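Presented as structure tokens, the chain that follows is alone, the form predicted on its own.
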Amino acid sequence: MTRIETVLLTGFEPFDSDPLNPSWEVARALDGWQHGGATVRAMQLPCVFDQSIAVLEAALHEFQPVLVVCLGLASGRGEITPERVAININDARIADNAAQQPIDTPVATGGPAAYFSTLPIKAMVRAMRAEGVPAAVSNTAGTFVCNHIFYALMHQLARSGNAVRGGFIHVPALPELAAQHAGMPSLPLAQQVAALRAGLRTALDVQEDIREGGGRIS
């Protein structure tokens, strides 16, 4: 009986007063979406230190994926932006759904500094933009709930020393969520669930990242 591979998606749950989160509807959007033989599943995240992490722990034992995506929003960029690094550091600038704060702490205690995404994020942003959206390297995913269950994920996948890759990847807000928030940067759903299919594309079927430029003077 030939298995199944599941590609896991997450996005998160929605954040302080948002009605939503774009980062969820688009994983939803792509769950049950196949390509290679690959199926994507997607979880819904809570935006909750350490709980976060659980959830998507449970679910890596669950299904045991070939690829793992998770997705967050970066509310002021216009871009689809897969980030290069997860740094071990957790520095909340305002508290999570929980109402937690954590200021200075690691990530895992014990944990290497930073961890390289293992996706090959120019070859998807050049796909992505074949598609039409904007979309660009990322070297920070800041150091709220969104690094930290990047780094999570980087150190899970380490230690479990398979050949599974993951990564993290920031989406820009929807025009409805946009329009409560002046001067917010959007991109309309399809688009975004456009942008993220040629990405898991890529990521499934290129085995090595290519070599141009993606880096920022600042």
The other form holds:
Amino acid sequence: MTRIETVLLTGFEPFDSDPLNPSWEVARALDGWQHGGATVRAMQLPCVFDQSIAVLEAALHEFQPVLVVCLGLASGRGEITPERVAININDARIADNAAQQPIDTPVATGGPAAYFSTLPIKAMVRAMRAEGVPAAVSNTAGTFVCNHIFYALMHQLARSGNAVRGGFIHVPALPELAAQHAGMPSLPLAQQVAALRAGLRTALDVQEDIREGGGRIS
Ligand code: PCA
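Given the form predicted on its own, state the structure of the form predicted together with ligand PCA.
Time for the whole complex; same chain goes first.
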């Protein structure tokens, strides 16, 4: 029997009274996309502390993916940003979709302060740029539900002890969202999807990340 390899790609439901969440639009556009014997399975996560982790963990258990990439919206950013680091803190500036607003609580009690992404983030950024899409490494995923799920994912993968790669990518607003917020940068869906295809290809094919500057002063 041929083993079907799954790439789990998650996006979030809308939050903060937005009508849509680009991260889910990108994920679902890639549902069923294949590369090198692996097939993308898109899944929507609730924008809710803890509940999002339960949904993710159930999906990890069910699909036993070979690669896991979680997506979220970072409105205000104009580039696709693979995240470098997840930190063990919840500090919500706004309430989540279940009206919870944790302040300075751990994602996982007793867990390490942080985890690094195990995706080849520099090579992914290069591949995305080669598609003509603005991309950059980010050194903070914030302290809201995106960092929360990123940390929980890395914590789970670390504890499972297998070599499954995982990480988180923030995506910009779509033009239809930016049209409601003056000055908000955006990228069209087709460009975001093209960048993610390049990023996923890289994450599946490239073992060693490249050595290339990705630091920022701020
Ligand atoms: N972005 C939020 C949570 C859900 C989403 O898409 C964040 O950056 O934490």
